[in-house]
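In C-alpha cells, one chain follows: the form predicted on its own.
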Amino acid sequence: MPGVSAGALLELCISTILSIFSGVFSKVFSWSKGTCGVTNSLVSDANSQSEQSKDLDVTTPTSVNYHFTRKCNYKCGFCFHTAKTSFVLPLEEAKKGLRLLKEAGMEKINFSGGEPFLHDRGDFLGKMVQYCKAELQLPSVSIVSNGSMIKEKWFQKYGDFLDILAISCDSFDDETNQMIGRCQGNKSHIENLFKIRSWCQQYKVAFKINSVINTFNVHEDMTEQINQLNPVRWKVFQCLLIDGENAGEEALREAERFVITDQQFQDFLDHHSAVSCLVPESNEKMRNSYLILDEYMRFLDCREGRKDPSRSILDVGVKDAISFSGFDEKMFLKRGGKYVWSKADMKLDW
C-alpha cells in the first residue's frame, strides 16, 4: 500500500483480526446467555409444575378422627387406643388445630378416645362439638363413646350441634360384655344403650352402633336387637392388633386371645346379611383407611402394624403432618368412608 510502512500495515492487520474475533466472541457469549436464559426458564417451569404436582398429591383431610384423650373407664381387652398418656390439649389449642383442619378441607370430624365424655364430664367435648358445627360450620360432627358417662343434660345443651352419636356395643349379653371388659362395675351396658337411643331420638341426633367382633361374640346373633334399635349404621369391625397398643411387650392390652380369623369374621357377616344397616370393616379395610389424630394432634401412621406419629399439625401445619399419615384414600372410599353424614341430609323420622 503506497505511503504506508510495513510496520503500520502489520499493526492494522492485527487490529482488524482482533476486532473480528471480538465481534464473534460477543455474539457467542450473547447466544450462550440467551440459551442459559431459556434453560433457566425451562427449569423454573419444571419446578413450578413439580410443585403443582406435589400440591395435587397432598391428601385432603375430608374425614378426621380426633382421639383427644386416651383415658377410659372401661377395660376392653382388645382396645387399640389405650391410656398411654393422660394428656389433653387446652381447649383453645384444640380449636386452633380444628380450624387448621377445616381450612385444609375437613368436612367431618369424629371425636373419640379413650372415652370422650370422661374429660371434664363431657363439657370439654361439648364445647368442641359446638365450635365445629356453629363456628366452623362443618357438615358433619360425630362422637364415638361407650355411653357410660352420657347424661341427658348434655343432649339438652349440645345436641343441636351433633350429627351422629356412635355407641360401642359388642354384645347384647351382659355376661359377654363383662368378659370383654365393656363394662363398669355391675352396671348394664345394654340398658344404658337403649336409654341413649331414646335420647338420640328425642334430641334429633343420628344414632349409630359400633361392634368389635372377637372370640367372645363371633357366634352371637345380634339381628333382633340391632333391628329393634334401628341405628343409621351398624359398623362391624374385625378385632385388630396394633403393636404397642394391644400387642407387644410395651402394650397395655394383650388382645391376641380376642383375635378371630378372616373366615370367622366373614361367617359373622354372612349370618347378619339381612341387617340392612350393617357396614363391615375387616382388618384389611380398617388399618390404613382412617385419618387418626392423637391427643397431641399428630397423625398416626399404622402401615407397619403400629402407630407412628407425625409432628403435630400445631407445629408444622396440616399439609406437612398429613404426608406422614400413611392414609389410603382409595381404601377409605372403598370401605364407604364417605356417606350421608349430616343429619340435615338424612331425612330421618324423629
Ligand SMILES: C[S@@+](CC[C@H](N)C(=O)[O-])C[C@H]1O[C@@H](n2cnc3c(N)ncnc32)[C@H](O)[C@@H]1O
Contents of the next structure:
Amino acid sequence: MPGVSAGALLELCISTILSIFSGVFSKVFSWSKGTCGVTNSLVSDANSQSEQSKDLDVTTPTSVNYHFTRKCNYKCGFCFHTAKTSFVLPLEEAKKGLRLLKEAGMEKINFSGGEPFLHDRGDFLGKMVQYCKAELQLPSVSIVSNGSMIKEKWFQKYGDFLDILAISCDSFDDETNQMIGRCQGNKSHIENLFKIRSWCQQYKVAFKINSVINTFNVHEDMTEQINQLNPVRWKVFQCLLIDGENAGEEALREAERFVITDQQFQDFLDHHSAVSCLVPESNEKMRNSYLILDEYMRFLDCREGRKDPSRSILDVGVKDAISFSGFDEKMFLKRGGKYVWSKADMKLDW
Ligand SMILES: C[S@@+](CC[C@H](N)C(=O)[O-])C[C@H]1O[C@@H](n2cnc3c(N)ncnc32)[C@H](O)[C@@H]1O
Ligand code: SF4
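If the structure you just shared is the form predicted on its own, then what does the corresponding form predicted in complex with this ligand look like?
Next comes the full complex, this chain leading.
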C-alpha cells in the first residue's frame, strides 16, 4: 500500500485478524450461552415434568379399607382375613394414621376386620367413625360387618357419623349359613340382617349387602330377598383364595372346597341380572383393586396371591408405604370403586 510502512501494515493485519476472531468468539460464546439457556430450560422443564409425573404416579389413597382387627366371632370357612394376631392399635395411634391418610387425599374410609364391632363392643369403631366424619370431615365413612354384634344403642350414638353400613350375607337359608360358618351358635344370621336393615332406615344410614359366591350358595336364587331388603348396593364377590390366609400351609382356613369357576360365577350373575343394584366382583377385579391397611396400618400387597405387608404408615408415612401396596388404580375405577358414597348425596327415601 502506498505511504504505509511494512510495520504499520503488519499491525493493521494483526488487529483485523484479532477483531475477526473476537467477533467470531463472541458469536460462538453468545450462541453457546443461548443454547445452554435453551438446554437448561429444556432440562429444567423435563425435570419439573418428571417431578410432576412422579407425583402423578404416586397413588392417592382416595378410598381405604382399614382392617383394624383380625379377631372375629364367626367362622366363615372361606375367610381371607383371619385371626393371625389379636393386635389392635391404641385409639390415638389409629386416629393419627387416619389423619395422615386424610392429608394424603383420602376421601372414603371403610372399617373392616375381622369383625369390627367386636373390639370394645363397638365403641372403638364408633369413636373412629365419629372422628372421621366430625373431625376429618371425610365425604364417606363406611363399615363392613357380619352384623351379629350391632346394638340399636350404637346407631343412636354413632349413626349420624356413618354413611354406609354393609352387612355380609351369603345365603338366605340359615342351614347354608351354618355350613359356611357364617354364624355364631344357633342364632339366625338372616333375622339379624333384617333387624339391622330396619335400624339403617330408622337412623338414616345407607344399607349395603356383601355376598361371597361359593360352592354352597352358587345355585341359590337370592332375587326376592335382595329386592325386599333393597340395599343401595349388592356386592357379589367370587370366592377368592389368598395364600397364608385361606390357602397354603400357614393358613388358618382352607377355602379350596368353597372355590367356584369363572363360568359358575358368571352363571350366578346371569341368573340375577334383573337385580339392578348388583355390583359383581370376579377374582380378577377384586385381587389388587383395594387399598388394604392391616391392624398395624401397613398396606397389604396381594399381587403375588398372598398379603405382603409394607411398613406402617405410622413409621414411614403414607407416600412411602403406599408404593408397596400393589394397588391397581385402573382396576379400582373399572370395578366402579368410585361412586356416590356420601349419604348426603344419595337422595335416599328414608
Ligand atoms: C373379611 S370380611 C370382614 C368384615 C366382616 N367380618 C364381614 O364378614 O363382613 C370383609 C368382606 O370380605 C368378604 N370375604 C371374606 N372372605 C372372602 C373370600 N375368600 N373371597 C371373597 N370375599 C371374601 C366377606 O364376606 C366380607 O364381605
Ligand atoms: S368373613 Fe366371616 S370369619 Fe371372616 S371376618 Fe367376616 S364374619 Fe369373620
